[in-house]
Amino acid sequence: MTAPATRGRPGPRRALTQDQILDAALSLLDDGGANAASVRGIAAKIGVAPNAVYTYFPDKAAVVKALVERLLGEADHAAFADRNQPWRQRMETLALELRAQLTAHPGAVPLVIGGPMDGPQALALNERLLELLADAGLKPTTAARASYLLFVYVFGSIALEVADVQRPGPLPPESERIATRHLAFSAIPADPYPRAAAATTAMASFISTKQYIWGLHRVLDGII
């Protein structure tokens, strides 16, 4: 007679966390660009079902939000809010701070400017901001209308740096960047571009470095 059969014990639960789940989806945002990160394609990376991506967040739009305010809290707060130093010297700190910051994920770009920035983390950074332009004298009225110029150059700026790139994954090296912008500018013709062509080196540049400190100053001159 054949021994009935015995039901195994169910293997251990998996364990998941908020954390996994975020870099499950900033993995997907890396490689796959701005529209990859659904929660069933969360769920599959990390090996789970959807429900369980539900348990920590209710929808899509909820993830989206807890991924932009780690994004905004990996900027180094420190390095900007030291008042020993020159208010345009912390400004320009925090400018490079988000775009080295934002650049390295530039598929989550279009998350961070797609919708409001008014988070714990956001409004930190928010308030970092407003205490530099009040050091620099500014009155509070001014400094907030200061601080959303300078965030719209910011955020802008790194926009259409990273959709200069038209694929998903990691941006190629500013130099690689340039060059084939060149390349591209280089075949306008004179006629009837006398001008755009002519400068051809500078547009080719616009991604750079250097331009986003120059357009920085420039704002900061028109501020103070």
Given for the second form:
Protein chains: 2
Amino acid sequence: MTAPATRGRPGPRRALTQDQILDAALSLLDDGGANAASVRGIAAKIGVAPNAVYTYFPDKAAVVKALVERLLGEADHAAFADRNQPWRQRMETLALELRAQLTAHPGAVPLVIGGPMDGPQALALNERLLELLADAGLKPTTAARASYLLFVYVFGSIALEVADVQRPGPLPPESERIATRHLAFSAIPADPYPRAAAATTAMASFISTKQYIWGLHRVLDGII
Amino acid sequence: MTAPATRGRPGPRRALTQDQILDAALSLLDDGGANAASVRGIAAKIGVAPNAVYTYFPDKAAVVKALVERLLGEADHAAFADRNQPWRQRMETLALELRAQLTAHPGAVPLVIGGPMDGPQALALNERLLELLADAGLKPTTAARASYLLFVYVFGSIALEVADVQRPGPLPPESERIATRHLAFSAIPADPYPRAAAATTAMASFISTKQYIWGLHRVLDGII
DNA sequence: GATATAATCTGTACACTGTACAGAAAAAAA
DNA sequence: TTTTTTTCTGTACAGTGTACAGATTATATC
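Form predicted on its own already given; the form predicted together with another copy of the chain follows:
The complete assembly is shown below, putting the previous chain first.
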């Protein structure tokens, strides 16, 4: 798959692989946040000169694109491709899988939603969704619309969730993040925001799995 | 409102205002994309040394934060605060208003969804949503959940829409963007993606106002 | 095998980025 | 008038992406 296409031509053997570069990039993102995956940082991590990276990718954008593809591909499609399970269940599995995959790399999330989702893995994901929605009884065009809506919901949720924490590094446990939000929201004055001020506890927990599933079900209810 | 708080103290008069800086930043974003709003660019645009900006904002993040607040605040709340209209209508007005406001500045969108939406204007928006959903008959906690869901939908949609074009500058007209997508999607092979390949025309138009409204209605249907 | 060819990787360099620090000019307070 | 405080500038530093020119290395050709 990731075989070097340049064997049988002159020149020294490649010392690196694309995957090594992506590994390094992801690792930097994981403990440095979205801006930590610099070309120089990547190169340093694998012990090579900065511009050696450009042998494997034309520019940084290509690295990011490949990394996004890889992250999307790492979601296990097998689980929700199982047509024996009820479709809502499969949808839930898919949504949770994607969320788990992406929130495990919060620094990468801005990169995922920062570019067009038109790579092979995004298309594959879309295809699984279309199958699933067909099984749910939707006509192709409605299924396509619904698939896009679900994309919006899933990636929108994840984006808002990771945007909520500013410190780089792995996402703290849900409970801790909720506690932080609660603290922040407790400062909301009742004067201009009476309704928000009265709902701070609820609002604090909107980054939770529970709310994520609740929202998913509302969307699915709307699609029917 | 934005009065200089430092009058009645020694020192030369300020040559700039925060708004001038935000104007410059927005203008740079508008015709250079999300990375174009550099401190140096802003300073050059208003004819001042780069570090003069730091008199008005502690760092670049603060500039971005203020700019986001301003963009959110520029949505006209009056239209959908009118309780005489049916609530679905008001919701539609709100959603369209926000989309228009943000897609008018595509370069700013990554900045909007890149940080926590907890500023005064985000809270004000949330408050309007809560009022609206209360008028729709929802109980406070359900209204709060639904409000967050709508945030996710609106900003998620806008983010995906803006991420779809890579060239900086103003968003091309919808028809042109759809045509571009159509062209790109026409290359989708039927082999691994039969369903997607059969729906390219539909998929191309998912960045449209029509799809946006359709999705909104599905979400509202789900909320009831 | 010797030679030509083409692909790696490195060193250096350039134009950018955010921002820290030191100083000069300016205006109000004393 | 002198002191004090603020604003803005100049300079500087570490960091960014990446272009360019070699040196090195392996293959293909003669």
